[in-house]
Structure formats: structure tokens, C-alpha cells
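Have a look below at one chain only, the form predicted on its own, in C-alpha cells format.
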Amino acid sequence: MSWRRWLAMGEVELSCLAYVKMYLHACLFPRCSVNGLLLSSSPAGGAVCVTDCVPLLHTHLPLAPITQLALTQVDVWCAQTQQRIVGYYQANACVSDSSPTPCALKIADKIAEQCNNAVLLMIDGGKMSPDYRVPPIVMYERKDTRWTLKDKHTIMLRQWEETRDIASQLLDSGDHSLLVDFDSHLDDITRDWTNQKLNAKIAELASPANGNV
């Protein structure tokens, strides 16, 4: 089955950019729970194409005022850049636990109010080795009022080996420290939570000139 036909079935595609930034966010704060928002530059309806993400917090995840402030600012930025919020991601501090927390479910519910096919993605910290053969993620979809596990065969990350290698390169070079989450931005408002420098670095590593797509 071609990927275009597969996407027409209304499933989920995760971009290299989105995955690498989520992965680096978890690696940058290994002893903390981290979370963020999943974005799409594709129109609503049909497949969910997660094209980017915004890393949010690495402290006090359940703190509602900070989360609401972040959601509002990201929403405004998305409107200016023709993007929309299509989901939520989280990595728990306990690497053996990849279950959604009450905080994760609450924020995902809020996103689902605006996006019918929103997704909830949990990073499986126990499977985040550099040579792991499949993406260390667990994805949920909302059915009626419950978040249920999504069939792993309906989740696509093209060029997984290349994406995994880019994440490893950025870790090895120390460039993962370029990542700025909303927490860090609140500590120093000159730091860019949209991560344009890191985005450019990932795009450079993923370019055809470097043998990737």
C-alpha cells in the first residue's frame, strides 16, 4: 500500500521534525516529566499529519495557569503560521511508566474539544535507546469520551532509521541543548520556544544533500 493511499484512510503520520524534538525534549530533562503540543500544517479532516511540535514544560506539569498561558500563546502563533494543534505528547519521569496521567488526559481532552481527531502520544522512556528498531511511542485516540490505544499499524513515521540517526547525531554533538521549551522561555523570555534554530539544524541533517529525505 502506498503511503498516500494509507494516509487517505485517515490515520496518523508523524514527521521527522516532530519526533526528533519530542525525543530531544525527553533527553534534555531525563529526570523530569515533559510535555508538549503536536501541530499540523495540513487542513482539518482526513489524516492527521503531525508536522511539528512545541515543547511545553519540564516542571509542574499539572499547574493549570502555566498550561493555559502556553496553550493560548501557541494557539495565537499557530493562527499566524497556518498551523493547528492536533494533539499532545508527554514523557513520564518514571521511564517504566508510559501510561497517560490525569494531567495528560485533561489537556488532551481540551485539545479534542477543538480537534475531532486529536491524538495523545506517550513517549516510552524504557525503549529510548539509540538503536531501537521502532519508534518508542504509544499513541491514543479519543473514542466517545475515552482515550483508547491506537492500533500501531495505523501510525506512520517514514524513514524511521534516518530520523533515529538524526536524533542521535544531535545528542552526540550536544545540539539537543538548542531546544527551548515554554518553561525555559518563561525563565528567560529572550529564548525562542518556537525553536527556529533547532528546526533549521534538523532540516539540514534531513536534507537530500546529507543522504536523507
Contents of the next structure:
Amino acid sequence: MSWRRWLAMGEVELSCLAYVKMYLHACLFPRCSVNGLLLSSSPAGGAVCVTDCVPLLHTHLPLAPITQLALTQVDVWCAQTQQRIVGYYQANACVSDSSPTPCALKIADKIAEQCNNAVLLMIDGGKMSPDYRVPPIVMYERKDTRWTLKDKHTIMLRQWEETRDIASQLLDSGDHSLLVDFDSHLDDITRDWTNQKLNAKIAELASPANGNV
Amino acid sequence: MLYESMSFLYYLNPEKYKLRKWREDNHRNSEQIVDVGEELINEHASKLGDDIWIIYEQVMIAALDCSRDDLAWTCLQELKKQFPGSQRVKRLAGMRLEALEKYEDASKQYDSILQDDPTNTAARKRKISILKAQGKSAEAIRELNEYLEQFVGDQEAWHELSELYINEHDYGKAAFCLEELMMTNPHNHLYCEQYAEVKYTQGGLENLELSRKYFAQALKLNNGNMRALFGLYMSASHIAASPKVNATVKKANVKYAAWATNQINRAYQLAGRGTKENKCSVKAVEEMLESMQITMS
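One more: the block was the form predicted on its own; return the form predicted together with the partner chain.
Zooming out: every chain and molecule, the one shown earlier first.
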């Protein structure tokens, strides 16, 4: 069965790779707010398939220079790799409040200028325990000029349990420290914010050889 | 027997040293501290001498950070036994209550410390941390301002206040806090760079020029600060591209941006040597710098 055929307009599919990296980003900096960009390698039009993400910051999210720099660099990288920026994610430091901050709305607005079915994803820190039955995420979409809550049933996460297990495995093995966000890259520019190494590890865990499809 | 206990001590020293180094550097590597500290406490407590008490404190705080209430409780009991009635231990008990999200009880604990000792800065700061944890930013800001009127030299507090203001998008006040920090720490490149970032965010030509100056200053203090280097590049480029500047200013900023471009390219070439890993980031930077040069001219 092709999932693509079942994805109608307004639906969003979140890949294992994107989810795991976002989750690990939030776990790597538990005392900070973190954010990042959601990418798609699928062509525009129809459903939004989030196939990857780029973790951006864990310090000073509201400040402009580094955010602008990161957006520009990710733009360039996307053009080089046939991807598009289709959304934005954020996890707030304060777990009791998972609503989008003004800075989240601002960046999401900017992304929506270039991508009309862009999504804004908030990670709900209070629901991140490893045995949680549903993904700890809340999604927003742009209706007119406001970001409104998306119907949970329009968000698809293929094989959620396997995805969740992969994330837990990487946490337990300490491999989450392999994740490089843009902030860490600026601290040491030999570190790769496209996370090729971590991507490979996740792909390995998700491969058919491990019993997953 | 002597030989055995000597080799035991020899084994202990590296771990003790690690914990001490982390204490002195104020590292928040809590998982590591719990790992090393728990083993030290469980297996070798008798051999640690008087160091055990500061280790209990360090491990307790790290345990709270890792949600290890079992370990934190053990440490706290030992400290309570050894130092009954101590304000320092009372504060640790308060921190444990905070970790359990029992904020009212924690607050009462700190209030009782302050009753006996109104100048206890640690207890006052913990109370402000509670407000922060509860998401009560406006109150936290107000309390922190009051605190700083009394304890105007507390660097940590000034920095905390600047972070709170940044999160509230109150950039003017954040800049004020960073100005205080720069005055008392003129050699700290991080404060210069953060100040420059705040000015850049405030926007407008005057603020952009200030941001460029302070990015440059940060670079003077530490030429490896990549944020400052990129910041200099971006602020100079924006000034040069502004229709409001005259030809002289434009020319000067084009020069600054070009210098920064060079430095960035060099840094990335150096970083790219030998590692296939970050080829993507290097290429992205190159292209970005090229494209921005076009928009500037």
C-alpha cells in the first residue's frame, strides 16, 4: 500500500529521521529551549512530507543574527540537495508550556512566505517519557494569517512504535550526543550540522535488516 | 595490607580529582558527576576523609538534575546528620523540593533561611529560580531587579536578567544588563558578542553600526569567535546595502564585510581539511558568501 496515495491535502507526514533528530535535540539540551527547521525532499503541492530536519539553536532563540545566518545557510544547502524548508519546530525549556512563543511564530511566518502549507511543530516536553503512547508533538498550520491547531488525525507518523524505540535506543546508548545543531557547529566548525553520521546511524536502525520496513 | 590500601588510594585519586575540577569549573555535566560520584560514595566513602561532605553536596545537586531522587535523598540525609541546622544544607533540602516541583514548600524553606539571615543571597536566588520554573517571567524579572539593587556586583544575576529580558523580547533592557557586564568584564568576548547580537536584533542603522563595532571588539578579544565573525560580516553587509548611508560609510563597510568574508573562508578551509564530514557546511558557507556579495554591490 502506498502511503502517498492516502495522504490528502492538508495532511502532514513526519519521517522517522525527522522525528528522531528533533526528539534527540530536545533531549540533548533539557534545560534550554531548542528549535530547528523541517525539510522535505518531496516536490511541492499536495501533502507535506517532512523527510528531515536541521536542529538550529539551544541559546538565545529570539536573537536575530544567528537565526538569519542559519536560515540562509540551510536555504543554500537545500538548493544543493533538492530539499525545501517546509516548517519549524521548537521545544520550550519550561515543560509546562508548549505553546508557540512570539519568536516561533515569527520564524514560522517567514517560512510560510516561501511555502504556503508550512507547519509549525511544538514538542510537548511534558509528554516525552519513552513509554508514551503517542508522539509528544503539537502541530499548527496557517489559516489566513493565524497559526491554528492542526487536527491530530491529519498528522501521520509511519510506524510510530519503531520510531519511538529507535529514539530510545539512541538515548540509552548515548549516541544522542552525536547530534550537532547550528549552535554547536559555531562553537566548533569542524562539526557537521547536516548530521550525516547520525543520519546513517538512524537509517541503520530503521533498515529492513533490523526488522523494520 | 599497606600495599593494597595504597593502590586503592591511587585508584581513587583520578576520580576525586575529576569531581574537584568539575566543581571548580562549575560544569553542569550532571550525568557524569552522578556516575563518578555515586560509585565513589558507595564503594569508597570511608577513604574520602573530609572531602566526602563537599562530594555529597556536589553529587546531590547533580542527582537532582538527573531526576535521581533516591541518590539525592541519601546524600541529603548524610549532610543533615553531619551538619544539623546548617543553612547550606537547608538550601539543598529546598532544591530537592524544587526538583520535586513542590514549589510552595521550597519557597517556605528559603523564607525560613532568610528569616535567620536576610543577606543569604543563595536563598533569594533560589526563590527567583522558582518563579522562572513556574513561567512567571514578569515576577522573576521584578525580583531580580530588586535583588540587583542590593547586590549590584552579582555577575551571575546580571547575566540571568539579560537572558530573561531577551526571552521577553525586551532588548533595550537586555542591552543595559550586558553593558553592566561589559563594564566589569572588559575582556570577556562573549558579553561583547551577545551585546552585538542584541543590538543587531533591535535593528535600525544606529543599532547596526553599534552591533558591528561590538562584533569587531569581540573578535579583537577572541579571534576564534565564529559568531562574532559572522556577525561582523552580516552587520557590515547590511549597513553597506542600506540606502541611508553615504558613499564613505558604504565603502568602509564593504571593506569590513570583505575582510570578514576572507576570514570566514579561511576558517572553513582549515576546518574542512581532512574531514569529509563537513563538506556540506563548507559548500553552504561558500555559496552564501558569494550570493550576499552580489546583493551588496
